[in-house]
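One chain comes next, on its own, written as structure tokens: the form predicted on its own.
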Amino acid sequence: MQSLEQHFDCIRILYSCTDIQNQVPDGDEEISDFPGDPAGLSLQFKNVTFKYPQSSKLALEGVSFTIEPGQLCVVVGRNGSGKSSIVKLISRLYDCTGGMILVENHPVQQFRLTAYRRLVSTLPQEFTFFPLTVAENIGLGDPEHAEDHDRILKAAESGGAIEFIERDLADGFRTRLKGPSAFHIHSGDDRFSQWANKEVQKHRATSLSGGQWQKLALSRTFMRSSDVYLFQRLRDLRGKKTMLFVTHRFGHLTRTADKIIVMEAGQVLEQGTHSDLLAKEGLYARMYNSQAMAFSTV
């Protein structure tokens, strides 16, 4: 259990994040209304090379591909092949060390970070949650509209969270959620500890299942684009949003994607549709057939 002092330290650390400076240079061009295709934006990697700070090893080397507006692109590869690095560069968590990344034929570095990142919604495999209310956890996806209940409601509907929020949580969106560790107060004075913990019990936080937290994470992503549906709804968005899905698993999504990019050791090994890549009988075909065989084995 954590002490009250430790919890205050965590709060100080949380608020100190606002003082962290961006490590990637800001652009000087504002974007009020990006001049892109209404069906989505084009994305192009041109001979992109990248290595992480303090690393001598290249994470990406000579990566080139183009995703047209409204296409669904799936990036596959083994662990450590460079898939996540591509997403981090698209989100401008880092800048490439060589080559160029273009959105609608504009270098991403020319735009102000706050404006550019409004164009991109990212849902990582691992997500962070906080001991706040349900509404606050969702609202963090778009701090400028964090108190807009209508927007939060729509995001919760898109993320599939609205059902358990209204059915299982007595206080609905006002329900305070339990963070990574339980809040408990220790003190040398037993009378103070008993009183303080009784106060904590009055405001006992609610625990959620892993699946419920995932739906809240989806809802948080949808705060900036609340009409977006992922996973089972990705195919419905084809032609409406440009989407890049990173995975090491194969299934219906890879079979129906507009483009598949196969990564290996930081490089693009193969590109094409599912049928094209199966016909090549290369790495994609071997990986796909290996997984298909595993699922068909009783």
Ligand SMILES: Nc1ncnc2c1ncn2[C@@H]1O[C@H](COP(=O)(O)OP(=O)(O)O)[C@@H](O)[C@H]1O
Second form
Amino acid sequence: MQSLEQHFDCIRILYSCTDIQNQVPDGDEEISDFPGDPAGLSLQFKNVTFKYPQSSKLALEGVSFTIEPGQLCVVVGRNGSGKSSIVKLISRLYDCTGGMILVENHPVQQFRLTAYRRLVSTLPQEFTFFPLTVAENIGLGDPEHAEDHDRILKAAESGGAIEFIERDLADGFRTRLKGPSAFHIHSGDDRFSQWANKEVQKHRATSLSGGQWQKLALSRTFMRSSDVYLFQRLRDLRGKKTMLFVTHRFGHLTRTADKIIVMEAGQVLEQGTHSDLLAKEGLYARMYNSQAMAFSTV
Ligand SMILES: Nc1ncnc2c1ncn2[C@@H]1O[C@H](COP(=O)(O)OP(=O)(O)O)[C@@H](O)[C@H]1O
Ligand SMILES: [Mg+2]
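Here we have the form predicted on its own; I need the corresponding form predicted in complex with the named molecule.
In what comes next, the whole complex appears, and the chain from above leads the way.
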């Protein structure tokens, strides 16, 4: 139980966040002033270099690629190769330290952030659990149906979580989770990140095992009957929006992408279409063939 005073403290801290200055400077051009291409925005990285504020090591080094309006681009590469950093720079959570990022042929820093962020959406694939009930945490997988208990039950069944929820948790689906199991607050402002992550640590009191958290995460994705619907919706947007995917999987998406960018240690190792890269017999070809082999033996 928290005292009223503690509640007020929380509210005060929450509101004080609005006083934190944004560390990526705002631009003054409205992006909607650029009619652009109705198929989506064009994006170009020109010799982009990037280092995280507290790091001494380059996360990206001399990265160059172009995505035309409406193209579907897939970024692949090992852990730590720089995929997420590319996405963070596109979302302007950070600014690049060298080179240039052009959107509609304008340096991205010129645009007013609020207008820019309305036009650019990112869909993260990280799982974050909130101090809500188990049912609510699963329901978040599809906010429109977050109250649909039948759907939540089916999702928990498909995700393999229903057994431990009903057997091990005192209040079943109504059990309130104590805190997030995995929580990364990415913010351009380090003071906010530090504060938020500290708050999260304070409340971290996980009563579930690693495998159980995983099953909950899986159940959440089953709220949308696996990713099938998501991919269907994204396929409908093909040619109408410029899309960039980060993935570890090689398959339909990489085979049909307009461009694949293979990252390795912060640099672009290879780029081209699936057939270009297979013909090259480089890292992409090796990764594709080894995954194809792994799947064919399953
Ligand atoms: N917040 C951060 N602060 C400092 N270094 C980071 C941070 N996030 C990632 N890095 C480093 O930047 C490099 C690229 O990471 P990242 O873009 O997350 O790779 P990927 O998404 O391909 O796994 C790695 O060396 C990683 O350790
Ligand atoms: Mg990543």
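What you see is a predicted model, and the numbers here were worked out from it, not measured in a lab. Positions refer to the first chain, counted from 1. We call the rigid core whatever largest set of C-alpha positions still superposes within 1.5 Å between the two forms.
Core-superposed comparison between these two forms: the CA of residue 275 stays below a 2 Å shift. In the core-superposed comparison between these two forms, residue 146 has its Cα shifted by at least 2 Å. For residue 95, the Cα coordinates differ by under 2 angstroms between these two forms after the core has been superposed. The two forms, fitted on their core, place the C-alpha of residue 16 4.2 Å apart, compared between these two forms. Aligning the rigid core leaves the CA of residue 162 displaced by 21.4 Å between these two forms.
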